[in-house]
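Next comes just one chain, in structure tokens: the form predicted alone.
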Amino acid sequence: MTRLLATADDRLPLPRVDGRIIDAIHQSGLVGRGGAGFPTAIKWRAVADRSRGNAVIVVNGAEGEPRSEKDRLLMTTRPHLMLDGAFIAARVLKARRILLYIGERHESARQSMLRALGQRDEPERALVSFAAAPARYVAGAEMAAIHFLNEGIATPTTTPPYPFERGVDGVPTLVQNVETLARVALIARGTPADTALITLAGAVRQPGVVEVPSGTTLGEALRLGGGATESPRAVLVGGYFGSWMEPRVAWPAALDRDLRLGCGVIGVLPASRCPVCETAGIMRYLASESSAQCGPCFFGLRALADASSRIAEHGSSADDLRRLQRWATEVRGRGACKHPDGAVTFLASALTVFANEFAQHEAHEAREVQLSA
């Protein structure tokens, strides 16, 4: 197993690549570690059949998903590590561009990755720029990070043209998050990425990064965190776009492709805390950072948190579970972007996982929720 964290980043010299770098990174079994789970070599092959010398690289740390920490983890402690994937990138798609895309909040990641291309001399230094992206949920997006880039307005847009036909100057991107980019830069060494990283939140001894190998247990990787304050309620699994579950699934469920990890946010929710509360909390949350583009985005998302709200601060009203079971179905599927089918996923997720909790609500004063922004 080859550890992506570690004490200090010692720079190694950029491994020599060819196209073959794209089997190995498809052998590897590699997916993005953004959110999205897309096979990484799928996207690499498309840029690199329309490059023409002109492709772009775009480099997403921005990472604005609430309590997801390990990219600028990744960015502060191993920089080079960063860089060496990107500047493979830019040689085996023959990119003119590389644009580092990071959080405007993450102030220490940026300076990292600075200190760290001022010790760098291989040519693709100079292809490098920055570019601050906004602390909103959906810029992390790839194609809300390409409107900005292009416009300076962070929100996605619809497809196609997709990023690999005409991305940031209407040219073949690639959009890669930061773990990815480093994790293909220890596949081009010839070690294998055979390890996640999560965050682990909540009702945590010890919350923040953990680094295990595929294949642990969501309970195992609890333990490394040093076990939950008290006894758990529920578990989310993927961050805000993720699921809920209960504990006895979650512990034995595998840190592996059929999980969908998302952010690789952990949230665990203990029994003391209301889920009601806590899944009003967050879809006013999902609510709050649409881009307006659309009705079912700004309209759905906005009535399916009026309407979590309501029982949560009045009581459970069987006409507003039959307004949330009917219009989490009829918002999936018609944004114009992935926002509003990510909120109904972890809506559907607490109408389940919690449904006797829904159906006998009360209503209380409600602590300021845990897992919420």
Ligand SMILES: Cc1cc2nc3c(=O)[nH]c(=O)nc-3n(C[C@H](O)[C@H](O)[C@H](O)COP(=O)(O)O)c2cc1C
The other form holds:
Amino acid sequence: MTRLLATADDRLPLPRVDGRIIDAIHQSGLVGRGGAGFPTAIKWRAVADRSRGNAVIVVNGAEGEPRSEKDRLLMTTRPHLMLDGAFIAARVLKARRILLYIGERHESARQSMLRALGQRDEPERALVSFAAAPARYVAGAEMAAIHFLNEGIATPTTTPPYPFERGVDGVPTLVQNVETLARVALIARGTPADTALITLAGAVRQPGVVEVPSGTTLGEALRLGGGATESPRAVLVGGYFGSWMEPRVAWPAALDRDLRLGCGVIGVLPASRCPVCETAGIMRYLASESSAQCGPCFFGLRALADASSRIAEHGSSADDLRRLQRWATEVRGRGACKHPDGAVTFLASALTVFANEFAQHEAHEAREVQLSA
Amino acid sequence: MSRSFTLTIDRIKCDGRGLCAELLPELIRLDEWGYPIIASGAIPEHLLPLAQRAVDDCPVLALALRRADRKQ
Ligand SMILES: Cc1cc2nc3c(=O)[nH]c(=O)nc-3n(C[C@H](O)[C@H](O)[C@H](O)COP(=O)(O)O)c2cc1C
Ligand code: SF4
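Please show me the structure of the same protein in the form predicted together with the named molecule, now that we have looked at it in the form predicted alone.
The next block holds the full complex; its first chain is the one shown before.
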């Protein structure tokens, strides 16, 4: 079995590729690993159809998800593999620029990419430039990345135009996550990695990144991380845009087949922590990370965070619970980007999985929270 | 040949003036903060003129009519 992390990061000659690589990507079933899970081949076709030798490839290494570590790990340990993916994209999509958009706090990742790039040939080096993604959650959203690269402002803009129509410099643009591109490189070499790359967080003995074969259950992956440190109350699958799940449902689920992995973060909430406080803390974070451009996102997420905090701090209230339910439905789909959708997906799962806790919550001393940023 | 249209909003431009909900309450209501919530689906034929009026009158040009892909 090929693995992403265990692949030697030697500089292999770039595989000869042409448009057929898009069919291979399609057949591999590869979907984006930045969170949205969009089929990669469809994105490539959209850019290929429009590129006139001027397309732009944006490598999304913003990794703004607070608990995620996998993109940094790949950039630090497999920079050449990732560069291969980007150069393959540039060749197939006839791009004239590659932009490495790396989180401004991810300094060792940037250093590693710089070093690797220095070992490449001049024609390849000439294609690439670096940009530092501001350390804000929304800066990693693809329209925010494009806005930043064009105008230095890392807030999303309205679609259409979509990146494949008019992105960086107004030309067709592919925005692709670091891990997705590394996987493309392996597909081009004929050795696709049939694995899931996940970051274990929260109440687990050895938090961090693990790579597991397709079909591995969540329980098995957690055992690779030494298991839960104490009896778990719930697990957050897919980071802050993901969903809470009951342990008995999540443990036997195959990571890549049964779950929406999103950005790949698996967070374990122990039974000793208060799920309501935890949820309120994460909602507060997501509300504060709104780029405040769209009313329903700015006001809606703030109201949702306020109502969650009221329940956490003053105890349950039927009125607030009703508001949470209603707003969680109303806010969806009403932002220029998917930030509000991610936040209400997360909240709706909390209201389901922690229904009893939310209904019976009593005011208590603020407790330390486990997964909040 | 009948065409079908939907209403779309530029969420960044929209600043919650609320005119659209006044002109077209059949399809647009406002949330707690004054921002429009649009009924899903194609606009019924008889409401198209009013929808066009709402689009034309939006003070920040945030509202638009868009051709929906015809289903049948
Ligand atoms: C609020 C928000 C934040 C995001 N942050 C990131 C990020 O940090 N890194 C990333 O790769 N994708 C992020 N995304 C997803 C990107 O918009 C985009 O879908 C992705 O980079 C495309 O690459 P992929 O198809 O390979 O996943 C974010 C999306 C949203 C809505
Ligand atoms: S939906 Fe929220 S985060 Fe996205 S652009 Fe609008 S205000 Fe910003």
